[in-house]
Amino acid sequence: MTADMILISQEAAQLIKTSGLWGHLSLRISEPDALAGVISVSEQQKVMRPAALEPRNHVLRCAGTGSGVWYRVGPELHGAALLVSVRSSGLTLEGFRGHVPSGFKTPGAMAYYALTYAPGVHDPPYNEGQIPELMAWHVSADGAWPISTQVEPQTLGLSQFAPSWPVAELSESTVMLVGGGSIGGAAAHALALYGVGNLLLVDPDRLGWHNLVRHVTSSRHVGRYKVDALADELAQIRSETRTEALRLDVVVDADRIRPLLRRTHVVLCAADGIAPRRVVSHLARRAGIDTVLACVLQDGAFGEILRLRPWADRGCLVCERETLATAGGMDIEPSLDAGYGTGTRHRPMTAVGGDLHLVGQLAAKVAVATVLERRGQADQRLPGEHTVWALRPQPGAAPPFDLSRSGELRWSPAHPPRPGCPTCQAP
């Protein structure tokens, strides 16, 4: 069995680093994947000590087994390995043996895998290069060839971004995501990637087969509540984000949404109906919480993100829409009261999945920027409160939708509340 890459877990790496001059290895090897992983390590001829291979469903869990040897070496061998790797070449067997001070195993008719550990790479002059501590080799009677090695980092997860990204601030933040459809699903994944620590997922609907062409989830979730499917997926791939799956309708269950807003920093609404968007705008405004509304318009011609701030000089969703309509813009909200498949109340096509995911990801960015700006991160200020993104621009559209090129993005300022608005007026 052959492998082009060897995986070394932190547990295996620590065993090698603390076990003397040389020893044996046990490997899992997947020939179809040309991949191997270290699963146990010994010191010389002593008992093999297991090294966990995670996760439990890793491809190597069911692969075949093999063996190898590890050696402690000087840093010059790893420096030489980098040079021969550039030429896609290797070392002579005698040349490789000359760098192994103890325990060298001469290959017979069968080649073997070797790992070399060179602790001296941290000392001058080797510490000025990018020389790794651990390297893998394919050793045969014809010579020794370096092969790719992946060593599990000591630090995994979002903490790798600190201090270049405000990991701590976002891990303490909570975003309520209303709508677990195509835009909402993409937004959920993006929010987790940004490092948002807590997601409240709100949606009463189940995932249907017809959703799959646009949704981020797969067919194994068909029939399940969308929030449950998203929560399960995020738990598997972004476990640092804590999720609560809430099978709630923001219109019907408004009394249950209000208390949740007390522990929410920003609401991202990806619902495409008029009523849910207006209810979210009203509830968040009354709770004093920033809101980000994301949708597509005109059958996927435009993506739109509208941020509402609960400030005295900023209007709610209805105020923004009425101001736009009064200025001659398109009557947006009726176009949102549409879904898939009926051709009457529901429009047969909103947008392709890729465009919907772009809108969801940009909405997540706006939500995260809103949280961080509130926490004093000045570099997260946005150029406006309302953005329109041309996905399939339509000739003759009224401002601010008069975009001419796909991908064109336009930001606009917010507008003040309209007189008599029941949402914006103090209760």
The other form holds:
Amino acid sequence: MTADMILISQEAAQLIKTSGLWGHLSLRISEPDALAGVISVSEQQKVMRPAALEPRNHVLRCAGTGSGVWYRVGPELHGAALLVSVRSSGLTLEGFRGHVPSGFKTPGAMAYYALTYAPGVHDPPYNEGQIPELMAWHVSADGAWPISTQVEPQTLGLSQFAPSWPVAELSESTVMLVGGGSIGGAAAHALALYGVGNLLLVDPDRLGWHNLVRHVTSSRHVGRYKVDALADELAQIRSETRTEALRLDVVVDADRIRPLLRRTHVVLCAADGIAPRRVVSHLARRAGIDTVLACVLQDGAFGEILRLRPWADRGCLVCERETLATAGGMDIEPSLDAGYGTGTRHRPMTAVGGDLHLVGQLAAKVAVATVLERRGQADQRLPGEHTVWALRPQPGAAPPFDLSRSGELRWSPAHPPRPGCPTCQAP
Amino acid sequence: MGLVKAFDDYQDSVNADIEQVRLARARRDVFKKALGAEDDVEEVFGSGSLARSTQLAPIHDVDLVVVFDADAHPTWGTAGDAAQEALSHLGGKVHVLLGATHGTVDQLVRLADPRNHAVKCFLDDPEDPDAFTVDAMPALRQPDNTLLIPEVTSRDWVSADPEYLINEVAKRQVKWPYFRPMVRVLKNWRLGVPVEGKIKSLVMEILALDCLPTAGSRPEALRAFFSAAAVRVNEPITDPADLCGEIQPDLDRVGLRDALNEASELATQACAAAANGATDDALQVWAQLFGTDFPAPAKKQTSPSVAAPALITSRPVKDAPQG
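Please move on to the form predicted in complex with its partner chain, as the form predicted alone is already shown.
Let's see the whole complex now, leading with the same chain.
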């Protein structure tokens, strides 16, 4: 069995680093994947000590087995390995053996895998280069060839971004995501990637087959509540984000949403009905929380993200919409008030998944920027409060939708509340 | 000149003269000693910016809290005449103990004028607009350790906790030695902000409490403060002890927000210039933000035929993509 890459867990690496001059290895090897992984390590002839590869469902879990040897070597061998790697070449067996001070196993007809550990790479002059401490080799009677090696890093997860990204601030933040559809699903993934620590996922709907063409998730979740599917997926791939799956309808369950807002820093609403968006705007405004509303308009021609701030000189969603309508930029259609792509009165499913995901990701960016701006991150200030993104623009749209090129993005300022607005005026 | 030295020098121009501070403290201590020895007084402590060490020059007043023994004044703390009575009682004590002509402890106070919450004690000519005053506020200690203070306009007593802010500022200062100095800088900055009306200094102190980081360099902290405060100012700025409500209901929030946003832009430019090694450019931007008291960079020797460079020159973006 041959492998082009060997995986080494931190546990295996630590065993090798603390175990003297040489020892044995047990490997799992997947021939179709040309991949091997170290699963146990010994010191010389002593008992093998397990060094598990995570996660448990890794491709190597059920692969074939093999064995190998590890050696402690001088840094010059790893320097030489880098040179021969560039030439896709290897070392002669004698040349390789010359660098192994103890325990060398001469290959017979069968080749074997070797790992070499060179603690001296951190000392001058070797510390000038990018020479790895651990390397893997394919050793045969014809010579020793370096193999790609992946050593599990000591630090995994978002903390790797600190201090160049405000990991701690975002880890403490809570975003309520209303709508677990195509935009909301993409936004959930993006929020987790940014490092938002807590996500409250709100959506009453189940995932249908017809959703799959645009949704971030897969067919294995069909029939499940969208929030449950998203929460499970995020737990699998972004475990640092804590999720709460809430099968709630913001319109029907407004009384249950209100208390949740007390522990929410920003609401991201990706619901596609007019009523849920209006209710979110109203509830968040009354709770004094910033809201980001994301949707596509005009059969997917435009992505739109609107940030509402609960400030005295900023209006709610209805105020913004009526300002746009008064300026001739928008035709308000309150009758279009049901699930996108369902029923008979609604828009057909015309927006393509990739465009919806772009909108979801930009909405996540806006939500994160909103959280971070409050924390003094000057580089997260936005150029406006309302953005229109041309996805499939058609000529002739009124401002601010008069964009002519796909990918064009336009930011506009917010507008003041309308006199007598029941949402914006003090309760 | 480096940025650290420039900020140090600017701080010196913002800080009250040390002799002025000493004089203010000495005057306060005379009040503490005189009133603290009275039988019906439990404690006297300084409050206000001098107690928090966030005072600006010039120092025109000192705030004091005189905590009375509730048992000695059983009617105090209730609605009605007690509020006026407490202020008159304290005014009388100041007159007897510290009156300019016959004070038994010292002869300092020319006029003790009971106001809404405190007795304003003039140590200079009351007609002088810059007269130095000591504002002595009577109070009763409540079981939860907060204070009950008289309010003449409402003929009632209200809760207050000036020690909360004193302690919070002290905690921030322990975390970051520039906290108090930066609060003074921000309070000074507000004086030049184009807003309708004025911005109370306490507004800036509370904004600092909420938005000024307690780590990092002064330029970085200021950049973060201006950015965060431009958002925070849109919401009511209330007593941090959550007792006295909104500090300044008539605050021109939009005007202050615009000024904070502009300051955030400038601070961001200045930090970027400094990170790019353009210290002189950074100094110029900080001077644009803080005014002529901020040290300007040394003038460069340039040929008359060479035009002056732009304040911040654009810099190329390095071609170092990340996948």
